[in-house]
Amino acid sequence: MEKIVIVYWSGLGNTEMIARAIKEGMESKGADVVLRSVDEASPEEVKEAKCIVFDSPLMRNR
């Protein structure tokens, strides 16, 4: 099976929690998933992935 890479950035931990839930859901369907924060992800690993998921917080100015 081809690898899926989830790359996320999380300031307070909420986005990381969502990224982990996405990973668990994909793995429950048999996917080979790697979870990396932005500063951990390597260009090689991302280039070799079949699918890349980017997860980041939504920030709005009020």
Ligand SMILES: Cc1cc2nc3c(=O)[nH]c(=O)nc-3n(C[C@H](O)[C@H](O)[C@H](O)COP(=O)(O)O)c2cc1C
The other form holds:
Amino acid sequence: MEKIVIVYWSGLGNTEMIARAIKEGMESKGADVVLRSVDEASPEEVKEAKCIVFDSPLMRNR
Ligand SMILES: Cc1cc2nc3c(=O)[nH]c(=O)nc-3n(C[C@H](O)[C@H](O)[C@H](O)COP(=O)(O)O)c2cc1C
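Given the form predicted alone above, I would also like to look at the protein as it appears in the form predicted in complex with this ligand.
Expanding to the full complex; the earlier chain stays at the top.
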């Protein structure tokens, strides 16, 4: 598979917004990109991707 897979987790939506912007930017340069939240990403799809982007918010324990 010549796809780029973006795997993200987002609690309040900010990280998802960033993931969508990254996808749009990559697609504007001709890339074939799929967006998957961590719960919908499949190991096979991630394993076969030519590039994987992990997108997560920073959440330290308080
Ligand atoms: C419990 C909790 C801990 C967080 N800890 C940090 C932190 O240590 N450093 C930081 O820069 N932001 C921290 N944040 C802010 C989140 O990274 C920020 O709100 C982010 O945009 C949340 O992404 P989301 O909207 O995709 O859930 C924290 C937020 C929460 C709710």
